[in-house]
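Next up: a single chain in structure tokens, the form predicted alone.
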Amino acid sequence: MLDDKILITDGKKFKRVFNINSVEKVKLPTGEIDGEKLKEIQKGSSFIVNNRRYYVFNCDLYDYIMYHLTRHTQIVYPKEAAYIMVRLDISPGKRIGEAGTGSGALTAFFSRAVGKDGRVYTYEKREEFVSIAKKNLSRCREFDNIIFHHKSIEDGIEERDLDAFFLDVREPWLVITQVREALKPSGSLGILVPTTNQVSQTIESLEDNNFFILEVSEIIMREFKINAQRLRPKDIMVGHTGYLIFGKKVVDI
């Protein structure tokens, strides 16, 4: 779904998304190219618009949700997407839950990872997002394996025997039991906040939930310069994005 899309970046902070079946021109920092001459120009090679050089690759995911995706919700960084996909085991063919869809950034990274014979059963209570993901993942999925549910898990989750689930809600306390009726057995659950008084709230409800923890971490990445005689870091960086909570569900005794 992302073959209509490029990349086109100067190595700097300029980098830009575009659909290169429908643009007309692409305003750069620089100046500006004409769609049709854009079209001529190999993927992987590069053009310079007054003496500034610009780079065309392939849109990939990662590019999508960072410089494409609309967004109207704080969505799930790739740095910790890729950690939730493989701390909740998420792999082709596994059911997975989430609540609530917001964007659809995570639930896009969801979709690659279970494939064609997996499933991603999305909960959002509020419409507009509800639309706005689906526009952006109309644009960029490669399975047909998402289910919408345009409802509040605190109304019941309609699944049973999941894989796993991922809640990104403002109170995740309030939903635990929801969410362990819909696992399966020693299933997984990762949970994102952005506050600690929220952490102890959630942890609490786990324990009461009969959920074994596993771990409560944050991930921060901080990116570098790339100049090979002066390498340090960035003067900015994003740091505080939000803290993870994982756990399983225990049977009870």
Second form
There are 4 protein chains.
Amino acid sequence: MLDDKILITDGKKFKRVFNINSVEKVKLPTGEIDGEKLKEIQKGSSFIVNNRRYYVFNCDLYDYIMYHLTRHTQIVYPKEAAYIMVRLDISPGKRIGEAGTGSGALTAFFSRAVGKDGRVYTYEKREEFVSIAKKNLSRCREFDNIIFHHKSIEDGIEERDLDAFFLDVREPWLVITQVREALKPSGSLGILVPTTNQVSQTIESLEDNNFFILEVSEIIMREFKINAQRLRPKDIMVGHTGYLIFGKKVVDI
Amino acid sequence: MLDDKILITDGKKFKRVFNINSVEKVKLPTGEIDGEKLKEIQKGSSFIVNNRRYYVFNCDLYDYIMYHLTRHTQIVYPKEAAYIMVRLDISPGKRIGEAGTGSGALTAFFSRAVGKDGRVYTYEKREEFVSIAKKNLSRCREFDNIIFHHKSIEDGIEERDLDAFFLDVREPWLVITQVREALKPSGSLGILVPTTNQVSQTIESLEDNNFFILEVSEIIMREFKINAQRLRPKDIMVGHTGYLIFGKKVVDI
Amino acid sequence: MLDDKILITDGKKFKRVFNINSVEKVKLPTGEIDGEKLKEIQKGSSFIVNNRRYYVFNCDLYDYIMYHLTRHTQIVYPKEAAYIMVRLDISPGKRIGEAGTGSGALTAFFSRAVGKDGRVYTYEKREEFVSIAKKNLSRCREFDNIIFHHKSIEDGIEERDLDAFFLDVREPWLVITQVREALKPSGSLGILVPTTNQVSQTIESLEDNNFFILEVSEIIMREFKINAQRLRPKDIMVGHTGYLIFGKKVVDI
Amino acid sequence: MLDDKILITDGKKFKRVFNINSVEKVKLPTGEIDGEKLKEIQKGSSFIVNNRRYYVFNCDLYDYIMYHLTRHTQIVYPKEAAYIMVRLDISPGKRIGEAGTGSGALTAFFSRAVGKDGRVYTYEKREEFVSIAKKNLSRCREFDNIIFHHKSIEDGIEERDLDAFFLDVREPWLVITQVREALKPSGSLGILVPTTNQVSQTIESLEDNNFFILEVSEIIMREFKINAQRLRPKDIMVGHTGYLIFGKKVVDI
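Could I see the form predicted in complex with another copy of the chain next, after the form predicted alone?
Below, the chain from earlier opens the complete complex, with every other chain and molecule after it.
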């Protein structure tokens, strides 16, 4: 479903995603280009407008999420989404739960990774977010494997024996028992929270609810300036997105 | 293929993976447990040996790679493997190239992510590494989608129109032209190198060979002690694994 | 010499330094305050203008350098200046060399640390920088212990038997021999460079010139939001200022 | 007082400090050297024992603290000590308070920075620590400006109108009122705590006690391997030492 989209970039700040079938005119930092003309440009090629070169690339899921998603909330960024998928062992055929849906960034990664035989059950209590997430996902998803629930998981999770669950909610400690019921034994739980206070409170709740805590960590990405002769990290970087907590459901104690 | 494996851990330093069908006796820090007895323990449960509790979990690909892989080289660690998969858009059905195979850690992640319709073409010039990687992968892979090449890509890459390629070799600048030939237009290239000198030299080679460089970065993971009342990062952490370079093949200039 | 200066801050973005004897009117985010009125406010007290509270504090050297210095160059920031002083053992009575003077931020720290019996010999080849640095330093320095040289150290250093030398120049490898001549045996050398290429070239030059390299490092400061209930690092942080290299002059090999 | 001490290092792991007047025999990784012979070696020179070269340098305060101090507690490391001195504006003539004394590492830095006209008032409640700190400091201090108090500051601080105070105690929130009484208006307070829970509790106490909080931060040092051709950070690094909190006493609200 990303096949009809392209990424246009000037290698500087301009990075935008367009649907090649519906774009009429693209405004560029140095001018504009017509949608018809754009269709003739092969992916991997470039064009020049007023002495600046623009590159046309295929649109990766990364690009769609970073440059095109309609955001109404802080999204889970690719650096965290990537590690979450590895830590929760998200893979073909798995059944995964998630709350809240938010803008659907992580949902998109999960959906693609579990494939046509897997399922992603995603919960979101705020109605407007559900509809935006649905729209976001309809434009990028490859598989018809997402089940949307417009409800808070405080009111219970409908599925059972899930392989993994991911929580991106303000007070995860309020829903650990619900998640526990929905997970299979040894099932994986991942949680993202921005503050240390939330980490402490979540750890306590996980310990109270018989989860084995695998790891508490943060993923920091340090970007470099692309300059072979003057290599150095960028002057300004993202200082913090959130803390990650991973655990497994223990059944017998 | 990981279904027959389990992870046993005491929540401290002891983390080991076993094949439940073949394990006879497991040595533990506080004693041992018999293979037959282990089979009766449900995943997600625990057992006690000499006052220490041990947990039995299903074996994730993460666990297999971190605690069970036969390593003869520095492996690509999960924190980098995860981000590489997102940045190279590794997903169902894709055709991916890789050199060198090394111990097969990244190959395992790629194989699972591209699924049964995808392919991973992996090159390794050192014979003993090929056979160890094959053994490592035979024990964890879910899909029969890996093609092993026992050769250096300096002698050419046999495939064409690949969606993405990943390089974990000492001198990537020697093989950029070969990788370029093997990639489709707009195809993605990822490179991991440990030193800044290699980053500089690789950037120059990519620029000379008409690659668009998306990003140069490093992924730093900071783990915390799991202690709600005394939350703090671990005293010692991994200071460096490597630098990542991502680019796309440009065709027209 | 900082006794006549005050720091005014609203605890948000507004942080400004004023000379209490010469300030006439201070523009504030929410209005203004008269210089005469300001004189009556004790350091450590606050005043309110249009519902916003402003605090009046004594002006530390840190404040002077961060919020008041006339800058025409990238300054050496306090986090690096602090570590440099410890690593070069800057202390009362020492004789220290420095090039270039730049805006004089580090010179100010050195001057205060060596005290009235010490000396700071500072070299700067660009005339306009010398005069700005002199002005900056005249307003904050406590001791009359700075000797300004308006020349490049490529043309030689006039002093001998210095305890330590600090280099903040674009091509430190061009002046290592001059610095070597100026240092006493076992004397300390510190160097700040922004790029990895410069680090490599500097290490080579130090090794060629018989310096013992103690350390190559970077100092990263991670600030937190001041919020007890929602403690977390700031969203955006300084990603890079520079790399530090420290060595000692070896005399016999 | 460090003039009689030398640092001997092989440029690898061996880094040791000796008193040149009292050392009899030095055990080295590859053999030993006699104290008499050592006295003939100029600082900045080297000697060879069984094919390994050893360097003899003057002993900086950094060296004394890192390689020679008798430690019975976690010390304040130079990277933090350096930044604390800048942030608390420790400089000639200042009167500084500190609790606890611990091993005296920070006391040593403070003593040297305030010089002969300044004073360091240091509090320590555990008797054995007082005597070890006294011994540590007697061997390195240049100035007779340290006043030792063998008492907990929970029982009050004897001084008034101090320029700055530094707290390295387990529960700083228990002594904020005492520190407040001892500081002059606009006086600076620095605090080091290892856990996020302590940071939160300390912030609350500072706010309750009318301190203006300047900054909450951590100082991370990343060391590199000294290799010009293969430049890269060290594989393993210190992940955490502590969080720093800085504030100023506000008097009128």
